[in-house]
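Just the one chain here, laid out as structure tokens, in the form predicted alone.
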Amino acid sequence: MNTLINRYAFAVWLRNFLTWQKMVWSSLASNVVNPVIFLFAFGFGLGSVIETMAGVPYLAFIVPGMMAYGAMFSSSFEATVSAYARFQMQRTWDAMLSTPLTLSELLVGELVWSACKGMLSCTAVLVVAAIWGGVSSIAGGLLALPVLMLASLAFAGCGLAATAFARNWEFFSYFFTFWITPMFMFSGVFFEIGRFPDFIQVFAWILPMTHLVEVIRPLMIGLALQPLDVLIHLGYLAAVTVVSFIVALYRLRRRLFD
């Protein structure tokens, strides 16, 4: 059996990435220019007033928030509505599966394309929060962009599953807003997650973004890591890829050819 990732995922990745091109300044308005906005509103904003957080300088405590953010709405959009165009729209689905091309070989094409749309916009932040002061640890920032790319992969993930459900547009009203909007707010990006009630506390570790600001803001700030702690939460930012994979793949096998 050929493995999953083989030439022909690469060639959905290739054929994304080539159609990417020509309108490759409108979308990094909203991959790239969207988090930097942010970074800059809440960062200096924000941190005028809110000097310190966990003990550590505002600035330098939320970019690494931001860079889950980031990650998070460019994969998890390129996973839905880009996607959702793709297959129910414009039909380039089933051009694709008309060749050699299988189900799981195009959704694996997909998967990986998107996550590489959160790592432009989280590289993105990063550059521009180094440039300004905002990155405590280089070396730590480097080392925290392998954590943003598996957790990358899990948004796309849930964005393909969100994709395999959808019928119309409006689908996605749901999945932004009791999906996407929860993880910006409540996964730790602007404020420590203790700060919150304890409901939403354990909402809140149900989110991959929470695991993810949980590895990276460490690595970032310098803070010391419990190796434990990391295998957990890189873990379940792999589980939820794999699952949401499989849920993505058995959906959308049985809406294509059942």
Given for the second form:
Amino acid sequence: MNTLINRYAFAVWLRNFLTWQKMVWSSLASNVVNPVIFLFAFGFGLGSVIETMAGVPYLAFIVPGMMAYGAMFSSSFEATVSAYARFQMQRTWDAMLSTPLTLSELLVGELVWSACKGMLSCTAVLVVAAIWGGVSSIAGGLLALPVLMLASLAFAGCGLAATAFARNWEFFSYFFTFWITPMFMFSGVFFEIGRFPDFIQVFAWILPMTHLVEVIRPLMIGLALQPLDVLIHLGYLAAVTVVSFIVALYRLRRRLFD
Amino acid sequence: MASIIEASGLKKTFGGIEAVRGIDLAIESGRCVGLLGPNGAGKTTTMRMLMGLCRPSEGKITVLGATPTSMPREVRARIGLVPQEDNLDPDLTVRQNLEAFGRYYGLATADIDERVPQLLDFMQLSQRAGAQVMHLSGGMKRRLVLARAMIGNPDLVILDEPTTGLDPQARVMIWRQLLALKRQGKTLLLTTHYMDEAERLCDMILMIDNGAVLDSGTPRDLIGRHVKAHVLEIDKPLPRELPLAQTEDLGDSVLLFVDEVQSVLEAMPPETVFNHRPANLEDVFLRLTGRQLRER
Ligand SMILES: Nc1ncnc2c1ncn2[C@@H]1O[C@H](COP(=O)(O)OP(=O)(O)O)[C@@H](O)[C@H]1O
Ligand SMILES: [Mg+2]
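Got the form predicted alone; could you also share the form predicted in complex with the partner chain?
Full complex below, order starting with the chain above.
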């Protein structure tokens, strides 16, 4: 892994950064406006009905959930729809692979870039929420960021694995229905997953999102965290990253070169 | 002289389709070699196998001393590819496309900054350095793809239909630059559908169809081997008194191939409508691969 994070992978990352930079303002605007709308709806809307959750004001409860959602959605979207466009529509990957750059370096560049998009979203949520007054502990918020980065890598890995199998755009509607939506609904973004029946809870723990929320929410609202639990959650996120990356790599190797 | 590319018994099957069925190749350093064949002949697949972008089903390849599928990075850096389909980066400018490729080739920033203006100049794109790729004409895009392939100063350049779809001015400009590359001692392997282009640029030609080599040699050799030196295209009805040895029926007219043209011209009745020209590579191509359309 260490040898894959090199200047070739960086060249792929930089290519994506340069194209993003051309629309930096519209991109940042959507990254800021989205959380504002969400916080407005939940802070004023739901917040006026549900006053507290897990013993804290609902706004403080929902902010870590929205940060996790922002990271998950942006990194997944970048690694699927955007990456697929580069792969199949613009043929950017073909061009890259005709150079000394290898497929694994290409995928590392795409993986890290997609995770960076996730970080952009969740950081925007954090900044907006802090200004709004929904972040009780700024230190907790900052501590959550490395965890969000690890989780974004896991989401990006899963997205790239999906892209490796995708044959058309239709495929991604399944990805959104059966992967993104469950992580939005069942991973504790809006309420504690303890309220779900057992079989849904079992399913929820398969989703990397659940592990992310389970770590960053206590961190941000100041609840106790068991070191062993944190280790398990982070370990799960790291394992998802590695496994999904390997699946993407092997699938694309066969698809591109055989 | 040492061979830069050597391939023997090259085969590739996609599902049930045999795209390449046993191609042998040996290309010497500094040569320009043309792969000619109708659509679907297997030219692109062959080139992709040489680049290591496609694993051969059977056969052995050596390119610059290495096996393409496990080519060391230093060897890979000595090859430039002009793919059949433009895959320029539409989100980047002309200059940024070249700079990005320089980074994919692992070049230092200082080297990239030195080479990019040279290549823009070489391909006459300096004026458009800041333009978005989507605003370029077809000819400019092709020139940019060629400039991009040259970013690592390669010894071997593989060009898949570098001039297809271009106007004559743009083609002539690309020919000139390809000849300049040849003079620099680079080895070129190209495909084209333009026989005049192949005749002008290539030292050696491989005629391929249905995934196999039909014949190879210099353009002169091929013409000498497969057709006679002169071609007379004669409108029907044909005059009865002509010696119709080697002919091809085109429907409304007939092609007559002869070595010695004077006696035929003398025997031609005055009312006959005909056209006389020297035989060329196109005649060989059509003779070897047939006249029926390949795309249905
Ligand atoms: N990836 C692929 N999958 C399936 N069939 C392919 C693939 N690539 C090429 N072919 C088939 O192989 C044959 C040769 O194609 P190609 O090498 O592109 O020919 P050419 O470049 O001479 O036009 C064609 O019949 C084409 O349809
Ligand atoms: Mg082709």
